[in-house]
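Next up: just one chain, as structure tokens, the form predicted on its own.
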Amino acid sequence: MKKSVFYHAGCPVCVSAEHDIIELIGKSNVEVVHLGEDKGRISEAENAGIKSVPALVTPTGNVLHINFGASLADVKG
């Protein structure tokens, strides 16, 4: 089974959507992201659709924005 990808960039939203997320659908069942820390993989978050993170990418593509951390744009810096 193809895992979620979850997206942050570190922030205390972020993180706290993170455990929130974890919490609910398991460790195993999803991949994490930080994109403060993994900046390489923000062209990868654009062509799944996010605009801004926490968000969450599921199996079948669809992008659940969570709350609101930071836009992509500041995440670039």
Contents of the next structure:
Number of protein chains: 2
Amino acid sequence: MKKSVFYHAGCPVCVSAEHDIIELIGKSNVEVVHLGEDKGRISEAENAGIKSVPALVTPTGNVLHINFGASLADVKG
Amino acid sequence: MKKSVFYHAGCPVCVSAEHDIIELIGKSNVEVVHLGEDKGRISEAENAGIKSVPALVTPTGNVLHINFGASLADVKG
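Please show me the structure of the same protein in the form predicted in complex with another copy of the chain, now that we have looked at it in the form predicted on its own.
Let us now look at the entire complex, which starts with that chain.
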């Protein structure tokens, strides 16, 4: 199965959601991307349709915005 | 593993998220509750900390609000 990608920015809401997602989906099925540390991938996240973090992009390309940690604009700072 | 519970209200955003969640977690690992058809469980959802649907309550009791379909107040009508 193609991996899901979990984008976050290190905020408390993000970290909590990350733990839940990994627990539910399995660590081997999800790639975790920290946009605060890896700003080069912010444009990738935008192209995927992400408006805020934390967010999960499913293997089929759907975006699930989970709770609300920060807008992508804030991450870009 | 204890099941997750996915609460929704039949809105398009809910149905789309339901498909994604079932695909990711597996149908046997999640109970789906339609609050529009099963209003008796709205108080259960409120007690779990749900503010809007669709939302997933993990086996550990954490609430993941996914995208935004409708506030619980709207579901209560």
